[in-house]
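Only one chain is given next, in structure tokens, and it is the form predicted on its own.
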Amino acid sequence: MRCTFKVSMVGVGKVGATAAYALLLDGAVTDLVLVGRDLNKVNGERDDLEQSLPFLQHTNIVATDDYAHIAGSAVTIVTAGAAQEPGEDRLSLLKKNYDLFADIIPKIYQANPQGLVLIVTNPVDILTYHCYQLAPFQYGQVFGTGTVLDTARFREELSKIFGVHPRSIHAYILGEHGDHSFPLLSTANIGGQPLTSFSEYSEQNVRDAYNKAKNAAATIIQSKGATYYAIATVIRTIVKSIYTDAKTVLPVSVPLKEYYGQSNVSLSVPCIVGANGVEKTLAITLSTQETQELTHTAQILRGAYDQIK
């Protein structure tokens, strides 16, 4: 008998339907919610992912509008919120996203006060922060997916450059899960072996590797109109890492405590993720140039929110 992982997804449009297939394809999830504000929708993405059960381990699936179903989760998934229009930037969802999650994140500590949460919805590190002002969450148990896709985007690239597979590149996107993001050079590396210490390494490769990373959504956005298999990926990542305790590296957005001189403002560092939620950040070694961007980035992120609050 399996032992009980409950999940719930607070709204459950393209990337909250994905991320939930995504989940009952990797077969952890016992108990599956799925919160929305149209019921008959939410019924329909319910019966669609039972039809898939036959060929799955089976999961109990809810479909509510009612946040007191999310009681027991292990970790609430937020996806709820408008999504990112061709030619806009995520801090323009800023306005449009703050008043809803006044509204269900109460609602989500309310029924559920000891579950993580997950924010996935954008600007995903300005809403981070915001969590943390709504309800009297402890540290690390809200945290939001971050650069965790930048990054993948961003070893892939690289990995093209120096024919590796991206599992062995280690370099990362820190800062905004947006324009204001920037990459980790400083330490970046294959198996230990600086990037710049190889034959294929260029600044201007790097920085083309970096730019097609950051532009990515954008690019696919134009083509198709949103983005979410990628990111479901990522949440199920992550989800994973919280089912196993896998105590994994990743760069999610927390609220920054002098990190760098920086506090009272959620951004992507890397840090270790398990069963607790965000169970550390990690002090990694920043050049002169990469501090500069981490508190320029931090001032337009606080800015934006001191802004409209």
Ligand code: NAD
Contents of the next structure:
Amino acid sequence: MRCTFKVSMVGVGKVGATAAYALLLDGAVTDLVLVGRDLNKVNGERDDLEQSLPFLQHTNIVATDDYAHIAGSAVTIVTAGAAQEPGEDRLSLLKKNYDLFADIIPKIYQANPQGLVLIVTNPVDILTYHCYQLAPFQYGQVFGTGTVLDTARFREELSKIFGVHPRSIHAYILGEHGDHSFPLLSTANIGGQPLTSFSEYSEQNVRDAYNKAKNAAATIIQSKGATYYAIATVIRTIVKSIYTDAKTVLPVSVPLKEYYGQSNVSLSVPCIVGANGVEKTLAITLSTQETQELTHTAQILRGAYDQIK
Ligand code: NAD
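Having seen the form predicted on its own, the form predicted together with this ligand:
In what comes next, the whole complex appears, and the chain from above leads the way.
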């Protein structure tokens, strides 16, 4: 018999619906709750998803606007909120999504105080920090998708340069999921061999790969209006790590505690993710320049949050 694994999706727009579909394909979720404010649309998404089930593992799907249905979820995924318009940066979404979070996060906590909460809505790092101010979550219980997507995009670009599978390229983008990220290059390697020692390496082509990864969302939004397949796959990967207690190292966003001197801000740094959410933040080695970049990002995000609260 399958173990019960209940997941709730708050916000069933492009990202929420695509992630729900990705989770169904995986077959691990036994109960899926779709929470949206437009019940007619959420019912439509449920029906469409349900009609894929004859080909898949069965999942009970509930469409609702009532947060009480979240009770008992192992993880609640938050994708509700405004998305970037072409040319808009993620930080400017803070004004639009700050109050929305003040409304929905206490409801999620009240319905399911023990469950994990995965934040996807942008600006994901600041909104992750905001959640801890809105309800008494345990450390690691709430975390953001952070720079998992940026890192995947970076590895994909590096893979084209080095001719190695992205999974074997150990290079991260850290900091903010947004314009204030930075590439962790001082320790980047392929199979333990420093990136810099490969004949394909040049500072310029690695910089170009980083810039392509950083600007990928803006480029896609200009062309088709939104991004959702890659982030849905990120959500599926994180949920799988929770479900299987895989203890995968992922650069998710969590509030920092004296991390290179930084506190009172949520940033993306490599963390161990398992059944209990973020189980550990890794004490990675940063160069002097990378430490300065982390400090700069922390100052920007703390400043943006202080300004709005
Ligand atoms: P969308 O407009 O398609 O969907 C947003 C959904 O939120 C809509 O269905 C809307 O009805 C719903 N919503 C709004 N207020 C709500 C409320 N109070 N309760 C419940 N539902 C509510 O947008 P999208 O493309 O799905 O993007 C959603 C969010 O995800 C955006 O903030 C976007 O920037 C973010 N995003 C994050 C990443 C990442 O890597 N973290 C990647 C892509 C998109």
